[in-house]
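Presented below, as structure tokens, is a lone chain in the form predicted alone.
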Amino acid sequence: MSFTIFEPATARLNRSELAVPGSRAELFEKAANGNADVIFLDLEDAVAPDDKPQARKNVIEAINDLDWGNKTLSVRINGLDTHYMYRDVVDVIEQTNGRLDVIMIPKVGTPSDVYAVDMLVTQVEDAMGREKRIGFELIIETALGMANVEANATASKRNESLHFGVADYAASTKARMTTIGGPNPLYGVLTDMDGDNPRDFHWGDMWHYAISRMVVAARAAGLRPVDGPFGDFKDADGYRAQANRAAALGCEGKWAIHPSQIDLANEVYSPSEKEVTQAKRILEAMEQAQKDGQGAVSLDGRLIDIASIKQAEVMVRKAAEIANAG
């Protein structure tokens, strides 16, 4: 293990985060009595320029009247290129019972935009004479953004998650895409000529790198990386084939767009009950071979050590933390 260690996030679960417009007040009690574990009211992109000032008004009432439960709540704030997002920040703030757990920051680019945001909280909160800090999630859908990933995720100690942005990122790359998430046809190999035998194309999925170099960002700061969001909510099978994806690279959990896509979001990121038998049985053994002066040890035919105990205790205490949750 390095010398150098960051301390872990405030520990939330963040299995599935619902993205809810602040235009829609109608949505809000919906959501806060859902199945989401982390719900987002949404200030910036889906939220018209002329409906930004009302959309405002109405995440503060929301965060104020309704009961959100233990779900972790969050706003997504407009971006620092913009006039609205001083006014996002001072007026949540100022007008809210301290409800809110945590503030989104989109299109982060550089640690300055962080750090800019970091500084404008900061004062509010001490004007106000807030103990509770409010934490932030970063959203990586630029390329300046991923550029600067690893710096972003060390940019303040209020840093809680890093989210990957798909669509914006896409635009930014300039990637031959139209649709919010999923795989591209044309993003595939061919399999070499073999005579006259028809060659086979595999597709591949063209956000790898981008998800893969996110979730190192995220893990080596001690910070939650999260899949963003699939645009096809209608796609069960497609959303679920994405959420798989991202959760074997490492992320803790998904955007869903639509309430549809909270409880497959769940189901991805929560270990199953054989699971979790299975990493009680990986500790049982390692502890009974620690009695016996071994450091490694074969269970099922399979070689398990040190190593195997971190992973197991990763597992056992997800569903600890899903079973308090509920």
The other form holds:
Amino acid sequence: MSFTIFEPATARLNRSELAVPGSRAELFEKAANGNADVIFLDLEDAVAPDDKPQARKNVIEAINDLDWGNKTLSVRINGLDTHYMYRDVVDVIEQTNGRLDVIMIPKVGTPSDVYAVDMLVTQVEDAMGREKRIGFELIIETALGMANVEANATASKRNESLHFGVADYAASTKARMTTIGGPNPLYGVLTDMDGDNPRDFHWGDMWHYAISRMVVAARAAGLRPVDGPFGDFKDADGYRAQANRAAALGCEGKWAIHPSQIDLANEVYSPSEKEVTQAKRILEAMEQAQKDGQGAVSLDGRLIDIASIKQAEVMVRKAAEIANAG
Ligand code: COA
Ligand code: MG
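Which structure goes with the form predicted together with coenzyme A, now that we have seen the form predicted alone?
Every component of the complex follows; first up is the chain already shown.
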């Protein structure tokens, strides 16, 4: 281990994160009664400019009046380049009861963006005499935000998670696609010419680098990496595939933009019984190995060593967290 240790962020289940437009108050109760681990009430891009003040009022009322159970509750504020943002922060904290857990900051570019929100939140919390400190979820969805992703991750003690905002990221990097997440038919390779034999086109995942980069920055700083939206909410298999590949890279969850995506995310981001059983077998085998004075042994014909203990512990701990959340 390095001598440098980043304390892990406040532990929360973050398998599914449901986006709910702040302008559609009729959806709030349904969201509160659903299965999402985290709900973010949106004041930003799902809300038209004329609706911003009303959406803010709706969100304040919903935080105070609805029973959000043991869900993590978040509000996505407007960007720092808008004139809505300061009032989002001030009104939402001042006029609510302390139930809000985190604030989601969109389009974070530099650590100063995070610093500015931290300063504002701190002042409001101190003025209100609030003990509970609101955490931050940062969306990495611009070229600038990704270029500074490591510095952004460590910009505030309030930081809890980094989220990959695929649509804005595509726009910011001028990537050639207009869908929200998912694969891109332009991004692939054609196998070499081989006489007259047919050639295969292999689709690739154009978001691999961006997600991997964000995962590393998040994990290095003790934060949760979370994959963003998949717009085609009728395509459950497509969603599952996107969620699985982000989970394989280390993401801890994925956004849901429609209730039908919540259970898919919860399923993908919960270790299966089979995985947990195997992880427990690895821990038992390594315990025996250590008693026998060995660092590496074989289990079912495969090498396991001290790194395997850590991998298995991640799995077992996650299963326990999910069981505790009931
Ligand atoms: N949260 C809670 N409930 C939702 C919901 C959401 N995000 N999206 C849909 N629902 C509800 C609908 O009200 C409907 O409820 P009902 O059966 O009681 O009538 C049910 O789920 C099925 O909804 P459906 O009719 O299929 O969807 P829609 O046409 O009303 O809305 C979207 C589709 C995509 C516009 C809507 O899901 C949405 O606004 N999603 C969030 C978008 C967002 O926040 N984007 C920003 C982040 S990328
Ligand atoms: Mg966005």
